[in-house]
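Here we start with a single chain on its own, the form predicted on its own, put down as structure tokens.
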Amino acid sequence: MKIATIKRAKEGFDLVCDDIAADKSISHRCAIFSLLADSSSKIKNFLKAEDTLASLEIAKALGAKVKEEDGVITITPPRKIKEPFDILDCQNAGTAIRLYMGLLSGVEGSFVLTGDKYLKNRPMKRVSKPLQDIGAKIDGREFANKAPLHIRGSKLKAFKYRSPIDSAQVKSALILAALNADDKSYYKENLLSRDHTERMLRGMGAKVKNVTIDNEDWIEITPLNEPLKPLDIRVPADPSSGFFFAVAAAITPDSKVLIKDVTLNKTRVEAYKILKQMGADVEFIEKENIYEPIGDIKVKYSGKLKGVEVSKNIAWLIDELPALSIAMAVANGVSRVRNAKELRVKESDRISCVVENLRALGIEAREFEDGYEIRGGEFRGGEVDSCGDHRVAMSFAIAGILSGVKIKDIECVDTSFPNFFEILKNISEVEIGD
């Protein structure tokens, strides 16, 4: 087990982040959606992290040919997705396993999806149950709630599904399944979750559109009659990854950061807006808009932050809440996060893990079933456990720049942001050991 030791940083840094990890959500979808194309997709700046490489390896196991030249990954789809010779290992990637569940449920063949010890404990019934209801043959532990999962692909029935969960993974799985259904399907969520799937599939020619039914907004998905156009995309930097350094600038006097070439999709920058609400100086600079709006984000320290109530647009914040908790921990007053029960079923139980680690560093925090309350104070040095969760590990590394910290079990950072600690070394001393 590797341990990172973060030393207290000097105040006043000016950081330009032009090497933030490429967007994980979009990279996963590039690997998966390329299987639906009629010719080779070209992907620039694909994230080479454990999770996304797992999606790419699975695409290869399903018959795709992958080559890389001059930083461009070319994915040539098979004429027909083939049965793999072995199980399909999603590593730690919830996006991979859930999206492949949706895709493969409508493809003739036998497929087994599994993952690491953390992924095997994450709930899958939120995807397997609605898929089973439209004819998917899925089995697994706890009645298809836990991996490994076996899928016997077949033709699916059209559906009209109102999701009880605002989740981009659930939505994407059902949209992919609908592309192989026998008629038009309809999907509804209460709050718009990340919409990369709809944007990218529309860009490839799929008929995925927003419609109004009985004064409600639904997504209408028309089954595919022919393969889609290939992707030709440069994956933007990941605003979720950049957010760690946004928090670092917001809590460190005389500091600023420029995070370059990130997606500015409104479903991905809500955490930056919360940070601005807390008092940080935050500016968005859009530079292009093809598949996604892309640009730069500037964040500057502008004094002590103030506490905040967070209970809306949680689906847009779910990955950034651990890092946001670090800002809350040093803000004036009390901050609360509610309606965020989904945090309990991410790579870790992020509610319990965040609260326990904040307490270990001297911050007063209490846990709710659907969130937590944090009373702002000052970090003291200490030791925390990542709980095997990359976002928890990186969040508490940012806490370390104020007080020094040791973080156990940091290998998980490689799942999404392999060069995180290299960038952090521009701010603070970092030691990695066993």
Ligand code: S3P
Given for the second form:
Amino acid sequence: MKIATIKRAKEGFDLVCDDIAADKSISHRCAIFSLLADSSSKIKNFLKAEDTLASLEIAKALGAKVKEEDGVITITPPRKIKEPFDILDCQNAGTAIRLYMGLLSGVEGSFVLTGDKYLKNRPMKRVSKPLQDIGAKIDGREFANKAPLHIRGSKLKAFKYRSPIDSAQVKSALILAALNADDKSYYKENLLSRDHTERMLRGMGAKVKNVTIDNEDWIEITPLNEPLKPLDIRVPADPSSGFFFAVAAAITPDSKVLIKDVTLNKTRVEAYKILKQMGADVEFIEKENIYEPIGDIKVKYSGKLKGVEVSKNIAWLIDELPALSIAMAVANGVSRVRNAKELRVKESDRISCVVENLRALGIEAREFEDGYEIRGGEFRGGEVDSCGDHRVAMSFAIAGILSGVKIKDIECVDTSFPNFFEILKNISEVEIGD
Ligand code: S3P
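Please give the other form, namely the form predicted together with the ligand, since only the form predicted on its own has been shown so far.
Starting with the chain above, the whole complex follows.
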């Protein structure tokens, strides 16, 4: 098990980040959606991290040919998705398993989707149940709630589905299934979850439309009658990965960071807006629009932060809540996160893991079933456990720049941001050991 020791940083850094990891959500979708194209997709800046490489390996096992030249990954789809020879290992990636469930449910063949010990503990019923309701043949542990899951691809019926959770993974799985259904399907969520799937599939020529039915916003999906156009994309940087350094700048006197070429999709940058509400100086600079608005984000220290209540638009900042908890821990007053019970079923139970780690570093915090309360104070050095969760590991590394910290079990950082510690070395001393 690897341990990272982070030493207190000097005050006042000016960091330019042009090497933040590529967007994980978009990279997964590049690997998966390229299987639906009629010719080769060209992907620049594909995220080479464990999670997204797992999606790419699965695309290969399903018949895609992948080659890389001058930093461009070319994915040539098979004429027809092939039945794989072996199980499909999604490793730690919820996005991979849930999106492939939706896609493969309507494809002829036998498929087994599995993952690591963390993924095998995460709930899959949210996807398998609506898929079974339209005719998908899925089975697995706990009646198809837990991987390994077996899918026998079959004919799917069109649906009108009102999702009880705002989840882009559930939405994407259902949209992918709808592309293979027997008629137009309709999907509705309460709060728009990240919409990369809709944007990218539309860009490939799929009929995925936003429609109004009885004054409500629905997505209408028309089944494919021919393969789609290929993707031609440069994956932007991941705002969730950039956010660790945004928090670092917001809590370190006289510091600033410039995060370059990141997606500015409104479903992805809400945490930066909360940081601004807490008192940091945050500026968005839109530069281009390729499937999504893309640009730079500047974050500058602007005095001690103030506590904040976060209970709305949770799906837009769910991945950033662990890092935001570090800002909350050093803000004036009490901060609260509510309506975020989804945190309990992420790569770890992020409510108990974050609260326990904050306490280990001398911060007063308590759990709610759907969130937590943090009383701002001062970190004292100490030792924390990542719980095998990449975002927890990186969040507490940022806490370390104020007080020094040891983080156990940091291998998980490679699932989304392999060069995280390299970038961190620009602002703090970092030692990685066993
Ligand atoms: C993701 C959607 C979110 C997010 C995850 C990636 C995606 O999960 O937490 O890290 O790529 O669609 P949910 O859709 O389950 O909320």
